[in-house]
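Heads up, the chain below is alone and in the form predicted alone; it's given as structure tokens.
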Amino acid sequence: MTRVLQVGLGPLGRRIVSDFYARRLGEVVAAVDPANDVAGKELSELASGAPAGVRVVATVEEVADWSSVDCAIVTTSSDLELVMPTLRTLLDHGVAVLSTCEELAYPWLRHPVFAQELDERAIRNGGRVLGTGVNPGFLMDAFAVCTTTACNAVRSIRVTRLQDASSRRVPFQRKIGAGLDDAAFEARAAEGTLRHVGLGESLHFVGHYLGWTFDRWEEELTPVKAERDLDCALGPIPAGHSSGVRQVARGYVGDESVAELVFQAAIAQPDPHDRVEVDGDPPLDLVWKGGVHGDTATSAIVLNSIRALRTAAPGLHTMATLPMQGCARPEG
């Protein structure tokens, strides 16, 4: 039996506790989130799925008994930096950590120093920590990287995404800038919070496992227009406002881009799809029909990587220093 504790409840860390329950891989024994509406309230109260008898508490200092929690998932913030305060008290415990932060997928790239101190942490204490999720984690980075695999030689890689975003989850609507206009969109852009977090991250990744030492490397974004009136969660989006963003990775060994990231989710984006083309030995190209759901594969990358997580060697890890996890199967 997997005991859990989640950590943050919203749309995405109600989903994964769902999920774990739909697909009866264990039990969460305890649960955290600061909001006001969610502190205080029966986990069943939240998730569809979850028995009674949990309820929310404001901080993981609250947390009772450290001897139940098997592994913790922490569903908070994009934002290393804010995360690490939880990640640290989690690892103090000697716990296995899974996160959706995406700076987490591979810190060395924007913090260094974190990820210094959270592999000493772990070893330290016998814990373990990783971050993933479908994007980082996985399509633009993992999976990319894996596919290679099949080649004697690769010359450059170029991973696409790209999302209907309509289905998505309200914050991440909100996160590509749907309905803004140019100035909104911009004002966005420019104090950071209009992005996909990670693109960096999976851009680094991918030179890292492919033995490249980037000499420099740029990343540019600008808005997806909507060609007509739409509606999204957010609410209306006249036509010529965002509704979505477009993001560019490239990195360079001397003057030649070696890889390129592609990441482009707006609402009702035509024709999407997940692609990885490899100029190698063999040349590869590989297409996801339709695209990757995020939100579904996120909490399934999730859950299916506790396991080998749980097994690992303890300190920081990403999803290539962990064996194949493959989809995990019901408990008992």
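Positions refer to the first chain, counted from 1. All figures in this text were calculated on a predicted structure; none of them were measured in a lab. What we label the rigid core is the largest C-alpha set whose atoms superpose within 1.5 Å from one form to the other. First, how it differs from the form predicted together with a further copy of the same chain.
- When the rigid core is held fixed, the Cα atom of residue 199 travels less than 2 angstroms between these two forms.
- If you fit the rigid core between these two forms, you'll see the Cα of residue 140 move by less than 2 angstroms.
- After superposition on the rigid core, the Cα atom of residue 218 is displaced by less than 2 Å between these two forms.
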The other form holds:
Number of protein chains: 2
Amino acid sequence: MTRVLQVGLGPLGRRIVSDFYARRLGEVVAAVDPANDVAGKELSELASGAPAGVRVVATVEEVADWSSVDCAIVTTSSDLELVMPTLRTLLDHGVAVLSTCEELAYPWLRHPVFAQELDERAIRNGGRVLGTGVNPGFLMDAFAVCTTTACNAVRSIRVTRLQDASSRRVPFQRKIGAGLDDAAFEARAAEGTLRHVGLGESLHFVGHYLGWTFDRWEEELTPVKAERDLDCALGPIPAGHSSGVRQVARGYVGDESVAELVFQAAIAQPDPHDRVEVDGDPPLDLVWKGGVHGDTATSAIVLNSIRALRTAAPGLHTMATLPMQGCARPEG
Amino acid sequence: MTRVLQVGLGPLGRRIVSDFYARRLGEVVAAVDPANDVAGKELSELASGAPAGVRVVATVEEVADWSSVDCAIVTTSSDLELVMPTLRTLLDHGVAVLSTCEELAYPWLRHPVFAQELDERAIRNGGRVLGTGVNPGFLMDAFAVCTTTACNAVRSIRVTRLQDASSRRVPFQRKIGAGLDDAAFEARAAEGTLRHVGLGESLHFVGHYLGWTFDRWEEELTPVKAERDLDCALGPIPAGHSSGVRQVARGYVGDESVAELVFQAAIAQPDPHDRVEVDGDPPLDLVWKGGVHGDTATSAIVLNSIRALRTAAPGLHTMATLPMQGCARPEG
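Return one more block: the form predicted together with a further copy of the same chain, after the form predicted alone shown previously.
Up next: the whole complex, starting with the chain shown before.
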């Protein structure tokens, strides 16, 4: 029986708890969320499928019985600095921690000091910690690296993710800047609220495992322009306004771009797909037709990584230091 | 520095040694092949890129210095029973052993007793053993399982490998029965010399990691018929004769086929590709355009798995119990 502590009960945390019960993967023994309208509630009021009897507490310090916690799932923030206090407490209790914190998928990029601390703290206390999710964590990094297991040489790699946001949730459509004119798009881009967090992490993940030390790297953010009038859940999008966002990260060795990651999400995006192209020996060209659904897959990848993380050596892990054994089976 | 003992110097073994040196992955410190025209020769005469100074011996018992061997690569036979004596000797010396023996990719199918012996012997002596290659070992099993890491549920899976044999080696064209009429095809099929060895192993590999216990399974072998006159390196193929082979393995839970693996290799095969289709949540449909070149990839996958196997826990492994960290970097 896998006994989980869930930290964070926003939409993603609730979804993970529901999927965990629907898949009969174990039991949620404690739940934490500091929000006023969440702490104090029964978990069963928040996540379908959760049985009664688990009351959400406001901080990890309030968790009563650490001996009953096998692993923790943390879905609170993209920003590793904000997640660090929680991770410290969890690791000090020797827990296996999975988090969707995007910066944790490859923390050596923006937080090398935290990365070292997490590794040492985990090893000292017999804990484990992993940042994962569909992206970063799988599609544009660990999976892309995995495909090159079939190669004797990799000269360059390109990973593309083209998503049609038409049927996605309103917050997602807002996040990608659907409907904005040029000025509004630029303002949002300058604020930093448009960008998909984690593309730089994925780029450096790929670079690390393929043996490249980038001399420099860059990230571009441009609007996808609606070619005709469109409609979405946010309202109408006049032709010429933004239907979404295109974000490109490139890593260079010398003057050559050896790794390029393209993330594009837009309303009415034609031919959505994910793709890995490798200029190598042999060359590879791999397409996920229609793409992979992000919300579903992030929950799945977190839950499917629990067993591998729990049986791994203590320390800070990435999705490339664990075996990927596919869709986890129900327990019992 | 990775120090390798190469056992088996047929075309695949020679290719692996050449790739190992071309990729600067380490050093071959000893080599074994019992064939009269190979034992006693210098390795450098057999494999391009190998330096002088390693003389091929006829048996593993003749290896002089076990302290200099980090891992062994065994490319001798598809039949695990024939490879067992070699594996026993290697594991007793605590070596990490990678083998392209097809039956070793998932040995619990045909040789559960050997599988248990290998695991126990490896653990007792601090050795490790892995069966791998492009197929079985990667494309139709470990990789297919890996893709389902993005799924919350898998109801069924289909893996297809369609290869154009036109530009492949003559022995491969002969192996797939190119040019045979119906009677000759049936005779070869009955002999068992046509079939791609390892499809059953891949099927059970997939079944195991996706949590299915098959109530029954089957394997079919049929000719691919040339629709027009064709030519290949073996000679002309009249229309109606076999241009290759189609092999299908299916695993059933109750009356339902939940896993289907299709391997088809033929001269002038249109649209060659590899494909993984998952009926799941979310559904997946993944295509390697043009397919993955088999000879190149098998050598690559063996060499790319060395590091993961050496750092894994002692015992019998599969490609799903090791992390897949992609194309290995040169040493030094």
